[in-house]
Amino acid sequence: MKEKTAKPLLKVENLTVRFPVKRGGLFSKKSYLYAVDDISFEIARGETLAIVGESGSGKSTAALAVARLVKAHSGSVLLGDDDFLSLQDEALRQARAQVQFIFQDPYASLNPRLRAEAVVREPLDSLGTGDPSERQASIDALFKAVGLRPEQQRLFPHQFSGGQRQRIGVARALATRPELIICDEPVSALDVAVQAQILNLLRKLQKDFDLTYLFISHDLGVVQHMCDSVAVMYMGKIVEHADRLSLFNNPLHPYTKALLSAVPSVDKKRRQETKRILIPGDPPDPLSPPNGCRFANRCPAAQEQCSQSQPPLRQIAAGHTVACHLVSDNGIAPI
């Protein structure tokens, strides 16, 4: 892992995001969904923080409200000295160009009446940037960073496998020159020979470009060769958070363990070393979350005093935290 410069070039303190639901008739009480409940993480400069866990774990929500994609409820997110959630008008517009996004679907994140190069256009035109003849070479350097041929700019997305689309996605979101492209399971729509060659993209990118990444996943296998550091995500909670080597390596919180054992290996010593942890049931009403752990109902280690208060996250190493009761002070697993 990278020393880490005195200032992260992202940092988000307390990060909320609630959707409103009514339940019961028209004058009934409403009722919250907190899918992202009051996190807190930072990633330096040049580095690669993940997002990992379930579908429905909010993390996609939580890269959204980094983005300004979904209103945050509460929460501060610092992109160097600027709150980017305060910003508005022309400082907003601005700032944006700092702050681009790789979607998931390269099918539905491309406009199909527009050709290849009015896609990787559009920021450009869209922030004034340059004439139109540096605009063009831009998109010209652009093509060529992401792998594609010059004759391409003049096809429509539809003319693209969808590796290529996804190349044309990263090439806008580098567009704007950011600092910080968030990355929402980027490779997860694409097939496993194609995912390899996209990681392997966006690692060049990165280097070359000097890019800060917040890559989310479920898939860990990926983070594995991605990321500096991961923080796993379980309904709306990070539970643990460490450098990549740390996670991978000594695994605290039940469910990131869970998650580690079904990762596949082609370590046969590996495969007969670790074991398949099981986790039974299915994740509470998030409507109404318990008052203790949010994990505590599918935890093979669950205590009583998991069901009766939340657990903090505490720091048990140099950068590794975790929120569990049931992890030692001085780092031992419960199971």
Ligand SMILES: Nc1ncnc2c1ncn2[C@@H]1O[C@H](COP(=O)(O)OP(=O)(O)OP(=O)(O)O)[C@@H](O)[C@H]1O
Second form
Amino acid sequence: MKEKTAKPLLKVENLTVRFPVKRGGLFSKKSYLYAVDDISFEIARGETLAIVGESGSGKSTAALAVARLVKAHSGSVLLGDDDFLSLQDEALRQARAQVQFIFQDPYASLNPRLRAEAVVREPLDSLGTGDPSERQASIDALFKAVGLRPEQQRLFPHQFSGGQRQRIGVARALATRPELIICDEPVSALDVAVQAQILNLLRKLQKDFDLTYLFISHDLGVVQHMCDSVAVMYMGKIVEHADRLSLFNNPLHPYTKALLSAVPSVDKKRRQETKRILIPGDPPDPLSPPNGCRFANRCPAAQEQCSQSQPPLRQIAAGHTVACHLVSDNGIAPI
Amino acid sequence: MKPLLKVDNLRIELTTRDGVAPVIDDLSLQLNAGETLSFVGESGCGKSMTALALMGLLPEGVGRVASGQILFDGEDLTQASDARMREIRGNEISMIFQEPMTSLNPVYTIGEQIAEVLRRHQNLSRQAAWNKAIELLDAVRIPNPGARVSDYPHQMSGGQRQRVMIAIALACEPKILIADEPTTALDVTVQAQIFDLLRDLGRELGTATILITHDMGAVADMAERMIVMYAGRKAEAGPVEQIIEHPRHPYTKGLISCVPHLMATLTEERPELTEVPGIVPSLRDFGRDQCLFASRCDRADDKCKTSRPPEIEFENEQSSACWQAEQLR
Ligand SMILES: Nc1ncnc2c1ncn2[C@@H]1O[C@H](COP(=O)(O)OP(=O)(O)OP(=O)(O)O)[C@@H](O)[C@H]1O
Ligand SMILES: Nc1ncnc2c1ncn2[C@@H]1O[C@H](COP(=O)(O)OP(=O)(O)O)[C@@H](O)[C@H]1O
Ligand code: SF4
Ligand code: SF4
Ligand SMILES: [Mg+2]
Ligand SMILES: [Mg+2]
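Alright, leaving the form predicted on its own aside, put up the form predicted together with the ligand.
Full complex below, order starting with the chain above.
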């Protein structure tokens, strides 16, 4: 493991995001969907934290809130020394340049009317750094860094393949020389061979520019390859958080175990050793989450106490926390 | 044993703005009763077109069978009338599509949609079809089927909708089930349930399955034999475990090693992923007399660029269409 620098680049504390939802008729009272419910995590500079979890568990919402692209209800986001969520005006503009997003869909996330060069230039213009010739020099360098040819700057997004479009998205994200890049399913829309090209690129850029990644993916093979640590989310909560090797080799939470056991693998040994843990049914209605453990209705290890109180996140080993009543203090999992 | 399905030298042509191109180019395959065969390859390689051809659902006015045979239980489906194909579809050969939401009708309950198939193909009475629909929902593990049978598609989760599609596809106990990326839009835990279900049902009913996917892990998990498709052609075919261990085609090798897999035990080591540079050629280049993978292959030589490699069969039932297949071990 890399040595942890004293101070994390990103520190998220007790972040909660809720959406107002109207249910039922005209006079129904407003209730809230807690898409992200009191989560905390940090990422060391130059490292990658992956967030995994099923569809609707709150991964994207958490990431969007970190970047201030949706409003947090409570909690704090420390970016270096800045209290990012309370910054205003010029300070906010400068800090925003430090946090960039790469989205899943390279087709939808680029403005179809702008040439590739203008797509990449936009964030530079809005930040107002350097004179025009300096900006052009940065654009040339960015195109080179992401593996696009200089003459491709003049083309429009539809003239590129999916992988090339994602390269443009990466170049755009790098333009403001950010420290943190949030990648929300950056390769899910791409073919496997093209995925490898982009994943290798992201890892190379991380080294070259000392980037910190918050990386969201539903593909656990990809996560394993990219991350230094992993947070597993279930219904808006982090249920397990550990460094890469602990999470994949010694998962403790029943949901994490079920998730990992469900991944089909080309490795014969893994197929023989993995006992599939089935979790039937669906998560409960997010508008009225249960009082106890949110995983209780699907958890093969559930006991009566599980539905009585919410299990808090507990530290089991250095850098390994888990929210389950039945994981023992010395790290024995219930299943 | 006589194969259930035997495809011989099938050529499917698509007419596009750029002209006529062979989207399936000289494909032969066999499928035995009860077995699972997987098609793998990147998007645009012709996997779905193959499935549509088997179903007699090629896009009208655009796609046609140019030559070859599709022998199902001895009957050549390329010669079958539309009426005969309608009889076969959904009854003896059925298909699950990738997008569960678009393939269910939003204005009918799922019970009505399952019952409709049963009434059309099996002449069941209204009541008998409804009861069978409930049984089928139970078989695909929808909890509380007696109540859920009256739900509309939007009231179900993606995984549940896909299970309903499976129930519809299996309603008439087909001999062949074609599943085109049936779990791509679903969470892995749901995918695992769907795969278990397909496996169990295949065992119970003896249904043969064609599973189309781009996930080698899924192939390893589900199929006995696989066909790797590239640009409308069969690149490699054979038993799954054998191919994963010793691919005989550079494209197969690339497909396996460009993906970061979960292994039995993870280590600190994380080598760079093998890259297969470039992308699948566009349809108008499909028919060329050359290896269509040559522009992406690090072993390509002049011969590869000037003549199409024939399919070489090995003793172990593996076959590969590569000029250097013999040397690749
Ligand atoms: N703008 C919104 N208004 C209301 N509810 C929302 C909104 N955005 C997200 N949600 C809800 O918040 C929850 C978390 O959604 P989110 O998009 O963060 O999930 P996710 O983990 O990223 O899922 P996926 O893997 O499908 O991308 C879901 O229940 C979702 O329906
Ligand atoms: N209706 C259609 N009209 C014209 N071309 C099509 C049509 N459907 C598919 N194609 C083309 O046929 C080729 C193979 O497609 P498909 O069988 O869907 O590939 P796969 O399923 O392997 O991703 C692609 O180049 C695709 O663009
Ligand atoms: S607290 Fe109970 S229900 Fe929740 S994950 Fe642990 S064992 Fe399962
Ligand atoms: S025939 Fe030549 S180009 Fe094609 S896969 Fe084999 S070595 Fe590569
Ligand atoms: Mg999301
Ligand atoms: Mg397809």
